[in-house]
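So this first bit is one chain, no partners, the form predicted on its own, shown in structure tokens.
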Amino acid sequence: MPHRLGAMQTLPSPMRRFQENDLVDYCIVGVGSAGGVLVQRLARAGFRVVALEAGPFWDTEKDWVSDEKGSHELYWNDLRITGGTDPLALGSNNCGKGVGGGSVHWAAFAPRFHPSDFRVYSEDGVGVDWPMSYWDLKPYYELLEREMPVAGPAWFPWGDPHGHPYGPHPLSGRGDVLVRGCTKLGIRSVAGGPVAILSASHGDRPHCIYRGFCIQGCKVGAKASTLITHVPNAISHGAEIRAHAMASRVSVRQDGRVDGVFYFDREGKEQFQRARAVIVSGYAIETPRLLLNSACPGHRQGLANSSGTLGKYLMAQAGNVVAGRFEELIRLYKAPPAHALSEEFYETDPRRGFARGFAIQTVGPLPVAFAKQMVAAMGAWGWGMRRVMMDYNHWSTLGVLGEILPWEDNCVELAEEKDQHGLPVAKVTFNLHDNDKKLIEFGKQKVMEIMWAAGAKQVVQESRFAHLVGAARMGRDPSTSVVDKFGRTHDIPNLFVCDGSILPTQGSANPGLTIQALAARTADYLIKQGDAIFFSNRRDLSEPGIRYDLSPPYTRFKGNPRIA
């Protein structure tokens, strides 16, 4: 039977298999949002590429179910130690395990970062500036919005105002709540996206049918994940995706260059993949963990860690959820979870007493997730919980998505505890600072005000976090960062990092689109540099120029004309 990736899509077959001692050009660790784009671009450009993925290669018909509890295997549920004054919930909240990574279970909300996000220190005196500008990334935002593709409003008024290549989704009950409440308070909002879920059929993928299981994998195939948007094209161009391959350490030669990756296969046997260059794309916890576990003579603190910043400046976003009960039916499960928002409070306003800001978005918890929120928000239990759940279809939920600044004490380290392979697991420490607490309190109160204005009869809120990034940040100064603006580590010329861990700050926008745009830009850089990556120590930091011809089929220049 064919390997299915959705209702209409199948995996190209057969997939190339490299032999045990074959030398490949690139070994990519992790096939998530960034790794999936990288392997597609590099394979299409003619490089020999192997991508290692710790989890399975999903067959959506065999492996996925439209059930909240049955989708638990999509998440990275291996042992991790979490602590600090405000410890993070991991697993389903942030991390994926399997081809597609977290893009398999993300909500697919795809707003861009603002130009100010790249100049936080220069504009607001907090955080750090990026070693690149928004305008360097803008062409890649536009490119990936077509490759996913992204459906959304014809005009998005915040940041760098822009339109979207595909038409918006219909407004749901909770979207109507957001728009109605914002309108009564004079707050601008938009609806219908931006969300990387098909509002109409596209290529070999069907449109969304609005059944609500977006973060359980989307068996329909309407929601974008690199599993279905980029990996099939990578395989068609000769890449190998090696599933159930848990990277254990990156190997370094005596001359200081990496030469491959050790990994454990499905049977638990350690293997070695030779490579001319290595790209680590394991995300904000597993990337620093792998590099720290790869410590060796000459790199006693871990690879690419001469600055001592590897694992530090981990960030999450404030993700408080405000729930309101209405007399009319809302039906939380209808439409993409996030499909309406306001970014009116995104930028710094000195009158608020804190730096940076937040976005307001719809969220759509299914019944089990909603019940957990009600335990936290109002202490519902027993008969009280049953009574709340009887009214599930009368509740609406809105989320704060707030920018938490990069702090050195928020970090990923190695714990004493070890995993099933004998590797030290990650210890994640997280603490809120004064600016973060002020931002969260203001954002929470503002969203509750919007919920009341929309006509809610009861309003409660749950405190939570979302979207991990950072811990291997990019920068111009090798003494304060891990990689340069193309993800090349300052310490090792043929070792790259490309995923959410390289973000120096994170704004108040969901990071998925930015991560994939950065991956496409890094791929263009690697392709332009050619064999110099493998043999030269010279660093050319000139912009590569965008390669439109590397886009997957059915995406190049497709969609509606853009509004300038």
Second form
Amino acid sequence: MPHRLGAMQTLPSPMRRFQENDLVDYCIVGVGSAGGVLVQRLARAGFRVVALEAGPFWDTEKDWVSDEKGSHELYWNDLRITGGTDPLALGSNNCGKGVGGGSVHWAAFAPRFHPSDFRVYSEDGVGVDWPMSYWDLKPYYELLEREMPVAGPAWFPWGDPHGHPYGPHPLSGRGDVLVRGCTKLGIRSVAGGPVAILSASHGDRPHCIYRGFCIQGCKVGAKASTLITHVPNAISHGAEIRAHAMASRVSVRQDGRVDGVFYFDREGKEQFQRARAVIVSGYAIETPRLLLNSACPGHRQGLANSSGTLGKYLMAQAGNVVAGRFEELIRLYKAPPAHALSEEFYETDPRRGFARGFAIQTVGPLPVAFAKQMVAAMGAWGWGMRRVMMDYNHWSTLGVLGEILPWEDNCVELAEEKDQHGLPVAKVTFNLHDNDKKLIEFGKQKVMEIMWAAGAKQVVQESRFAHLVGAARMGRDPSTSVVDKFGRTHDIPNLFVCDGSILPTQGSANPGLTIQALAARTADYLIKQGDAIFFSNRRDLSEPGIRYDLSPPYTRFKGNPRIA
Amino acid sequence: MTKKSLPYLATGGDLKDLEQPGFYPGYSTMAQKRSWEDATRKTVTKRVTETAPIRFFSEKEATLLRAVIDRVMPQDDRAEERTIPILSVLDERLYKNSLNGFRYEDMPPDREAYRLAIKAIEEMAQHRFQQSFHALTVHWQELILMSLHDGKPEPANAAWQEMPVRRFWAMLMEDCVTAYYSHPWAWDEIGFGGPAYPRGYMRLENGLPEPWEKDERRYEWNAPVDSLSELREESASKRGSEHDHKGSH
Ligand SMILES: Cc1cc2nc3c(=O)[nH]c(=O)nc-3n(C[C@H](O)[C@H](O)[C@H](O)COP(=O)(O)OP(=O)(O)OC[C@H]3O[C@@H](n4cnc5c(N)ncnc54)[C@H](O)[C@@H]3O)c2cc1C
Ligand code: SF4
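Could you please show the structure of the form predicted in complex with the partner chain, as a counterpart to the form predicted on its own just displayed?
Every component of the complex follows; first up is the chain already shown.
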């Protein structure tokens, strides 16, 4: 049986295998949202690339199931310690493990950040400004919206208004609840996207069949994950994806440059991959963990940490879920959970008494997830649990997606505990601050109001968090940030970070599209710099110019609506 | 099942040995299994046909925990042969030490947490009612569990100084609902469509059933009249989450 990627696509074979002592140009750690795009770009541009991935190389037909419990292995289930005043749930709530990373189990909401997100300090006096503007990233948003591609409304009215290359999805019961409630209250909403799920077939990928198992991995291949959108093309262009390879340490030479990555292979044996440059794309927890675990003489506090900010300014978005019970049937399990949204409360409104804002989005918990929500939201147990679940089909759910600001005390450090390889695990500390609490309270009330307005007979809510980013933030000042605007560490000229960890602030848009757009931009930079990355310590911060010729097949210049 | 809630009234009458509780009589997700692809069919079928042996808990621990589970995820209304295995699923998770990816800094490792809690619950039963937990009446069992649910263990027990009772409660509930609501018989009970690849769904709006799904047929449903675990108004308001999980956007 060929290795399947969705219902139609198969993995290009054979895949190139580098020899044990081969020196490659780039060793990328982690093939997730960012890593998948990077490896594809760099391979296409002709670099010799090996990407190490701690988890398996999924065969979607054999390994994935349309089943909640059976999808446990998609997540990073290894131990992490979580604490602080508002400890974050990790595991299934954050990153993946396996080729595709978090893009395998994301819901695929794909809104852009707003122009204001890049200048929150200038505009609102909170957080920090990005070392780049929305307009630097905009062409990459448009590019990735085609590469994934993103389906959604022809007119998305918030931030920098834009359209989407694929048409919106048909309305689902829970999308209808959002639109109904918002309309009652005079709040604008959109439905059918923006979501990186195919509303029509695309190359060798079929369209969505509305089965609602997006978070369990899309067996159909309709939902974008780098496993199916970018990795196959990377392999066709000579990249090696080495699965079951857990990076343990980035190695530093006498002259202060990195020369490769130590990793544990499938058998638990330590190996070394030599490389002329290293890019860490391991997610906002594993990236700082790896760099901290790489501490060595000359870098006592971890690699790229002369500023002391590595691991700090970790962010999560507020993700309160509001559930409403309706007289009529909803059947919230149908259609992609990511379906309708409103960004009417995204920007700062001084009258609310806090900075920044939130989005309102549909969520679609399947029975197990919904029952867990009812434990928290209603204190349901025993017969009460049985009763509320008998009404499962009468409930609809909406989520707050709120911007939490970057705080120094929210961080990733190393714990005492070790993992199966003997490596210290990550300890994550998370505390809500005053602005965050006010924002969450307001957002929660607003979404409950929308749920009532939609006609719910009962409304409950559960507080929680989503989308970890930050912890290796980019910035202009090497004393307050870890990397520059292209992801190059301030301390080590041939060591890069490229994933959600470089975000200085997070807006209230889901981060996936932005993470992939940044990866494509970093790739363009690396390609433009060419061999200079491998030899020179000079830091050239000029813009690379976007490369439109490196997109995966079927996506080049395909259908981005041009709107005024 | 250790002890049924019988003879207390429920479901508008006596608790019956129902093939299938819920409002979707005659609906069967398993009847659809031919339309699922292999991997899913295998995973779900195995859940129905195979029950893992108890390997992590000792016999004594299992007896107590079974009694706890029968109260926090009661199935008195289900016929014996249609009871959904929960303890064995939990036991298997702990036996394999399969984690959910994290541990709260104020919690011991999952395995220890369960052992600690089992010991504590037995001591609470002995202290308050001078009997083993599993031998208590349903009402007394519920009184003890209710106090854990409320975060105010009655009587107090040293174990709850070592781990926050709310976190243990959340973990216990999550393990129980994961086992119960991942079972196709529970899907039949609540009218969940179940796996749908490669076929998919076609009626997305207005809660309409697919041709193979059933429409809801509601009737008055009541939990046993004396049960403490029936939803109470105040428990539904203003609860924060002690244990967050699967984000969905
Ligand atoms: C349930 C859920 C739903 C979500 N829905 C959305 C959504 O709708 N829209 C959205 O934009 N975002 C969503 N997200 C968030 C999104 O998935 C992440 O923000 C995104 O995937 C992060 O990308 P990344 O590149 O930083 O890391 P990841 O995609 O997590 O990739 C990191 C990869 O690195 C690997 N790795 C880590 N450490 C090592 C190591 N030491 N050695 C080798 N490999 C390593 C990991 O195994 C993983 O594959 C969701 C997340 C969850 C949990
Ligand atoms: S709903 Fe659509 S995108 Fe989601 S898993 Fe099903 S087919 Fe894939």
